[in-house]
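Quick heads-up: it's one chain on its own, the form predicted on its own, in structure tokens.
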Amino acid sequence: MQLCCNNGIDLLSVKKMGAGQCTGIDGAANFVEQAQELAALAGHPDMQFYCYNVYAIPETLTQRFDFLIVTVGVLNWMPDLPGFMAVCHRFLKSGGKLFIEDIHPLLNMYDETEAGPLLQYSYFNRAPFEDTSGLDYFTGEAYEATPNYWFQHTLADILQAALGQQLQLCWFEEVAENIGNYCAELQHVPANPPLGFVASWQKHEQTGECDD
């Protein structure tokens, strides 16, 4: 399972790798029904899409998955992260694995200006931001969106998320190199903070050591 699949590439590509049944979820409608198009002309109608709030989706769906996976972008759009590791560890059946990568949290610090990135905000802030700056993926249009919000979670905010569900951490790396364009010159400057990372948790019914 996907959470927050968007229009369902990446999900497309782990198929294509050789994953069994895929499952992707999204909160917009428009974003599943793209991804339904994508799998079918890629020769995979097997693949499901299904679109739920993130925090209400169906029991049905309960410890199926093998593996779970978060890809760049979503967290931040969690208000309630205890909450949001919950339904990962309820959709993981005993020994699946959940995998996150996005952009590291200290990167909310900063803010994107025509000089380049410049050190803003708080990395303890707890006020939701709101913005209405909107972008075109496909050909790149900057837009006035309607308001939305994004949240502040800290790295120590992630891992106890997590922890607190049991899932036990078996793998953590900071990354150096840009992996979500948010504030992408900052690769390049000798002080060059961490830009992203990545995790693994393992899900166990009773508390062991990960698998390797």
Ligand SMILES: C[S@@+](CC[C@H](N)C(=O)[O-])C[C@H]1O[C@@H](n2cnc3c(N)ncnc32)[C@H](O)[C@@H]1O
Given for the second form:
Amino acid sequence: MQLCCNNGIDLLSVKKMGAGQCTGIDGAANFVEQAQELAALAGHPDMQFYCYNVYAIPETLTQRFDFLIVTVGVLNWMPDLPGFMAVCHRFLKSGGKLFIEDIHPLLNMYDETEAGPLLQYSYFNRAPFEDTSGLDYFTGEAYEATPNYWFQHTLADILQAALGQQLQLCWFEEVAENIGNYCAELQHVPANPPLGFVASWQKHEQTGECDD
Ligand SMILES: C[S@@+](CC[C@H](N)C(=O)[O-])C[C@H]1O[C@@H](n2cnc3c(N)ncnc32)[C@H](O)[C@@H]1O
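Output block for the form predicted in complex with this ligand, input the form predicted on its own:
Everything in the complex follows now, all chains and molecules, and the chain you saw is the first one.
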């Protein structure tokens, strides 16, 4: 399963690598429609795509999955990270694994300016960013949009949200490569900041809670 799968391209790659039943969920109806079209064109009409807000996936969707993937550009759209991890937990089978790759939270400190990335914001900022500039990911075309909100999370927020579901951390890696398009120039600066992270967690039905 992929949460916030956009047009399903990542999930289609996973399918082509040999995955069994694949299900994608995204909140944008036009992307879900495109995902269905792409899956059919690629010869995988059995892939399932649903249009739901991740925080309001109906209880009738009861399938449990061996793997759940969340790829770049998702966590910052989530106002409630513990709630998002609870959804991940809900859709995993016991023993199932969650994989997340996303931009490194350090990047939230930078603004993209004409002069290049500018270190401008507090790492610990809790107020949502409001943005009215729309961006077409594919053409790069900017347009005036209705307000959309972007939420900053620290690395600790991400790890704590998973811990709150008692998901066991199996892998955690910070990467210097640009895995999104935000402030891509930072890949070439001498300070060499981490630009992305990759992590995996496993769900166990029985896990002991930490004392403190
Ligand atoms: C930046 S895209 C990245 C998707 C994926 N990494 C990719 O490259 O195809 C983020 C996706 O999250 C979806 N999204 C954002 N908030 C959502 C929500 N609350 N429920 C479901 N989908 C959501 C958007 O519709 C969008 O397709």
